[in-house]
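This document starts with one chain, in the form predicted on its own, laid out as structure tokens.
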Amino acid sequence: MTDKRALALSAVAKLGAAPLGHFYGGVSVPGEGTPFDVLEPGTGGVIGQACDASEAQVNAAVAAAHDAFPAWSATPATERRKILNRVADLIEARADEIAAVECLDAGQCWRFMSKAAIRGAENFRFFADRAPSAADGQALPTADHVNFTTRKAIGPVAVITPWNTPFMLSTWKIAPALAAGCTVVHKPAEWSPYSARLLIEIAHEAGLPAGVFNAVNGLGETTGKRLTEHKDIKAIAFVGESSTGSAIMRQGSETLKRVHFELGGKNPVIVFDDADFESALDAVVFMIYSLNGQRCTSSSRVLIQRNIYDRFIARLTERVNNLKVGDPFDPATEVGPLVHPRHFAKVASFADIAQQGGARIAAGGAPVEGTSGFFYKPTLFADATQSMRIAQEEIFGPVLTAIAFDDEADAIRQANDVEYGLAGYVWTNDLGRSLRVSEALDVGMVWVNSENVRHLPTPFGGVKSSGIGRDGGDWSFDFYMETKNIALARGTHSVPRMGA
């Protein structure tokens, strides 16, 4: 056993004895529902089981969300810049007990878990200190009247984060609701619950008030649904699969909540004959096999110029070959295992489908022989139309598919022709084109000559059936509080008079 993995394995058991229960009204509740094994991805093993929330458990923690609502939105903001400040300080002393559990639970690799814990500290910064200006508005005059907006926290909140990178994403989500002085009820995905308990946990030990922060274990169609229907939560912010996306909001439609999705994508990244070479493959192979290729901003597409389509697909074919796929405790591991049994059936899946469709293997396309985890090979889809199911379909793995095209216009057409519009990668070095593509992709997020490099001020979400609304700087603030306009009369104005 490495030591990184008996670190995880200590922090788990840490959580008390299984079933893992909730953690509601600043206290761990056990739980109450039907327990449900959580695995462990990298060996097929049992980690331990967790347990569905009861209704009376939901209730329960949205009522201690209820409570401290008008405590915590009277907070002074510096106050809570201190608190999450503090939150943030606990998670940087923690990190790598919180990255193995990341690859503990969720199959995700040391390499890139050792810095999530580290992302997750500068977003409850960012939104640490942003605190005392959420509820700043606008200045509006007119010659009668002075306009002016201010904000304020809407109230309950649910947050239901999926499993692929749960602690960075609990925290995206979760600091700026508690900046903008919401409380929160969190429902952490059935497949990878624990990072997410650390959390909470650690957010309580900063002198977070109780009630402030809850969750709830449990699964979507159960403790999900009665979160998402519950008259008591204002908002929802859900990251996860369109379907379920669709699903939530029919639920909420009822008490009229608001909504905040983070859905699938089918992402393309354009590698035009200018680019530089080197560069572009080294962003595509990047921004498809990190993280197990199980990410929403994943360039899944990539699509080439047809005269130097087939010596990008022998590089490309060299490059995925000699990805180092094993054990995600091990810091030279390139890509680990898929999260769950059921999506490895998915993903492999697909494999046929592409031969199926007519497109070639050209790397991978199999299981990993000789493991009992739930290992795939890095795999490349060569020689693909936009119009197959492979081009079209959300894998969610490390299931790349390459298209070639002609021109800038077949580009764009091709590009967008899918119905997600969640980001889009352009590689050329023509500044002009740059320009013209940028725009003219149906999606929410543009990185040109560049992978998914994250600004926190800057707006993050999609279009089509990628989402609905924007994370990061004021546009987090925007769906977590409530704008009202008040005007006041400079005494210049005439006052219509009616049965005088």
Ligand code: NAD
Given for the second form:
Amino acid sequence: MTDKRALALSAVAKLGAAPLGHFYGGVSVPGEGTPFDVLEPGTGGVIGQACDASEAQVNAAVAAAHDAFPAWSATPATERRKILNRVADLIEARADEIAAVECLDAGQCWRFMSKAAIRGAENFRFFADRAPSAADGQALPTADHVNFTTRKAIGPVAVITPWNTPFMLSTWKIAPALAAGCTVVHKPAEWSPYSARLLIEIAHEAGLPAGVFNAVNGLGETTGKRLTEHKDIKAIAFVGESSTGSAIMRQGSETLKRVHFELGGKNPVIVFDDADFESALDAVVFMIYSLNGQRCTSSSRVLIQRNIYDRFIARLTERVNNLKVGDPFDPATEVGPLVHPRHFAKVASFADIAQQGGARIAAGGAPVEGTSGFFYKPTLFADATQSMRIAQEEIFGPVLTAIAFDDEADAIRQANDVEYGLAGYVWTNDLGRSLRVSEALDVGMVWVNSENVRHLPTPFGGVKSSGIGRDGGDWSFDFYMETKNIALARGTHSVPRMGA
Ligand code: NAD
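Rather than the form predicted on its own that you just supplied, could I have the structure of the form predicted together with the named molecule?
After this comes the whole thing, all chains and molecules, with the earlier chain placed first.
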């Protein structure tokens, strides 16, 4: 056994007697509901069990958040800043352990997870430092009134996260919510529950008061549903599939929940013939095969200008066949296993779909043999067209669909011809074209001559079926806070008189 896997198993063992329960009101609470298995994608074995929260437990977690809200939202922002910076310090101190746990239950590769844990700390630090200015508003004076706006934390919020990079994504939502003065009930994904428990334990060790941050484990259709329907939850920050986003919107509609959705994607990377060929190739490979292709911003469609198509596909095929697939704990591994047999079956089903649709399997297209883990070969579907299912549907695995285009207009048309609109990537050395194409793409984010490089002050989010709302910078606070306008008369205007 590698040292890193031993570290992960010992971190999970330290979380207490199985099955994994919940954490609310500042204490660990044993599970009452039905237990379910948590698998190790790298081996196919069972790591342990976690419990679906009972209805009473969801209510108790929300009650804890509700009771803690008045004091936490009134806590001086400088104090919130201090505590959240301490959370960041402790995440950094335990970054190896967190990364190892992500490799264990999410099957993500060490080479990426060691950085993701540090990014979790950065998320806390970034929003901690902005807590003192979160309530700031605008002055909007008129001749007769001084208007000023201010912001207040919205209340207890639900944060529901997926399994692909569970720790980093959770911190991305939870850190701004806490910095804004909200209290939180988190429901992590059932397939990868362990790093969320590490996070909540770290937060309490850092001095977060009881009830401010709570977590319940469980399935989406039971625990998640109860949470999103609860009348005392004021907003839902959700990251996951588009269809789940629709369900959550329905569930939250009765109680008029504010929602923030980060959903699926089928993101195009457009490679023009004047692009820096080698850099574009590096970016195309990195953006779909890193994180085992289980990445919302992955460039899962590569659109290549027809006159460089064959050369690009030849080089791409070489690179895909050369990717090092294996043990997620091995720092040399580039592609690890898929998270779960159910997800594996979905990803694997696309090889037949590709062939039936008329595409060519240029690389992969089959499970890795001789392993009990959920390993799928890095796959390249070439010679596809935009109408095929492999060009329309989010596969969410190490699977890339390649399509040729003729000119700028054709590239834009094909890029936009999907129901999703999260990110787009443009490779060209023509400055004017880079601007025209960036502006024409129906997406929330565009990177020109770059892979996805996240800068926290910038807005992150999608359009169409890829989401509602933006994360990052002040956009996060706008979601977790209510804006109020106060109009103060200067005493210069006359109030209309009626019935006088
Ligand atoms: P999922 O929608 O199946 O599950 C996400 C979370 O929602 C889980 O915690 C799940 O238990 C919960 N859930 C499921 N049904 C629910 C319901 N009815 N009510 C309340 N909660 C419910 O998504 P997944 O398979 O875990 O994650 C993969 C998806 O996430 C992909 O589509 C990917 O693109 C997306 N994603 C998007 C972003 C982004 O920033 N846009 C980032 C990461 C992942």
